[in-house]
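There is one chain below, alone, in structure tokens, taken in the form predicted on its own.
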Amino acid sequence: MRAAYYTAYGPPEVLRIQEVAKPTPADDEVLVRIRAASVAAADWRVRKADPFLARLFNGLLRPKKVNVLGFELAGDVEAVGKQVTRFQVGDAVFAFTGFGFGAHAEYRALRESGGKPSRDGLVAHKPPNLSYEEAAGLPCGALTAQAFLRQAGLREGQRLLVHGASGSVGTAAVQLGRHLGAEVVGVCSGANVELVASLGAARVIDYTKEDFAETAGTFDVVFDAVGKTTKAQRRSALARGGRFVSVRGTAKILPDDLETIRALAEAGALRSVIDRRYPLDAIVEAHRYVEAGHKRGNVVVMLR
């Protein structure tokens, strides 16, 4: 099968499209023929070993554990292991691959259920109202946003500030916050104000014109969805007893979380925002664009 493969840390050009072995599903796995995947920030950071600690995960001198990147995908089940009961051949699915990555390829084998989501990933039936491209851009951002908002204990009637509201995690956080009944305020650049408002934000702050710290002591939860601020810097924006959470920290993804995301998407309460689409052969250009740090929502890689 064709895959975007890399054997050295570095710029986007270290990625090469080449033939690699097609996976064979284990008894508890499904084999997915991938139609679409995404390029996330985690992909370029692991590719570039930025931060340096990424080398402790994937190999000190060169990538050994992961040679095919890609955190999320959508496609069709091509084969199932003999213990699989939730899926059958031909089912349209979408998935979070966990830290096994591997979505930038024509096929990926995934455990049907069980295990640890961060390690083994999660797979669910694709919402029928989403295209493969839309579904491929949903799991990573939505699962991350859901986990951090749960950790923060966000409840109906509270005020939520989402810093970085136009990215993959941020666009999901705005929608999930609104679904939970919170009053959501998004922070983004002026070019993305209209987008964030369309996702359900009650107010959108253009950070190039206004310092959201001026709204002192008004938010029950401040969520840094891009990892560019700290609790110390945003303490003044928190109400008494308010909580600050950031993607720089850790939050636990639960085994049923992708099913929750599927149900919300199918009900129209959660949608995927797609900025650009690239064919697999243009994976270098896709990585270069995402690494520049200006994407809106998700960048999708299409496989046919």
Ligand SMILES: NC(=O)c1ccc[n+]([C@@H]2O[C@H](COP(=O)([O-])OP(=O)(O)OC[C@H]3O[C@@H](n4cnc5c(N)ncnc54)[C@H](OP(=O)(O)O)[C@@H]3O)[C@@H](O)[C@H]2O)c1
The other form holds:
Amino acid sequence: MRAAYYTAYGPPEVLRIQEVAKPTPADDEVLVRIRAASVAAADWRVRKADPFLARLFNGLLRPKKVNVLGFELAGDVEAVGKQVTRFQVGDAVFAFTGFGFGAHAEYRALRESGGKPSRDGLVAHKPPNLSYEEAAGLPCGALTAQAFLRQAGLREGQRLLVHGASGSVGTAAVQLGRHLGAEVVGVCSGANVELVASLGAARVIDYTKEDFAETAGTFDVVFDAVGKTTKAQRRSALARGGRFVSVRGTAKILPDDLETIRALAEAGALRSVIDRRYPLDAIVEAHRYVEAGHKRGNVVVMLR
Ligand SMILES: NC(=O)c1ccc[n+]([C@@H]2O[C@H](COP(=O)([O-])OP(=O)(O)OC[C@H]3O[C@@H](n4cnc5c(N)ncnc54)[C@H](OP(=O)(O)O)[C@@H]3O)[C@@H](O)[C@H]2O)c1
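Other form of same protein, the form predicted in complex with the named molecule, not the form predicted on its own:
Now the full complex is given, and it begins with the chain already shown.
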């Protein structure tokens, strides 16, 4: 099968499209024929080993454990292991791959259930109202936002500030916050104000013109969805007893979380924002664009 493969840490050009072995599903796995996959922030970070600690996970001198990136995908089940009960050949699915990555390829085998989400990933039926590309862009941002909002204990009627509201995590956080009944204020640059408002933010602040810490009042929860707030901003924006959560922390994803995301998307409470689409052959350009740090929502590569 064709895949975007890399054998050295470095710039986007280390990625090469080449033939690699097609996986065979184990008894508890489904084999997914991938139609679309996202290029996420985690992909360029692991490709570049930035932060340096990424080398502890993937090999000190060169990538050893993961040579095919891609953290989330959507496609069709092509084969199932004999213990699989939830899926059948032909089912349309979407998935978070966990730290095994491997979505920038024509096929990926995934454990049906029972593993550790961050290590083994999660797979669920694709919401029928989402295209493959929309579904491919949803899991990582939505699972991350859901985990941090849960950690913050966000409740109905509270005020939530989402900083970096136009990224993959941010666009999901605005919608999930709204769904939980919070009053959501989003922070992004001017070009994305309309988008963030359309996702349900009651107010949107353009960070190039205004400092939210000075003008937006106080919040029960401040979620830094791009890891760029300062300590002083957090101090002045948090209400007494308020909680701060950030993507710089660890998202604790639970086994049923992708099913919750599927149900919310199917009910129309959560949509996937797609910025750009690239063919797999343009994976280098896709990485370059995502690494610049200004994508709106998600960037996807189309496998077929
Ligand atoms: N902890 C975890 O488990 C976990 C999981 C997933 C992702 N992450 C991390 O979460 C971060 C966000 O990822 P992502 O994929 O959502 O988006 P991203 O590609 O990292 O960021 C894109 C968005 O950030 C906005 N942005 C850039 N600088 C900003 C600033 N100074 N203030 C406010 N917004 C700013 C950009 O909007 P403008 O163009 O308007 O500036 C753009 O829409 C990444 O660092 C990623 O590594 C962590």
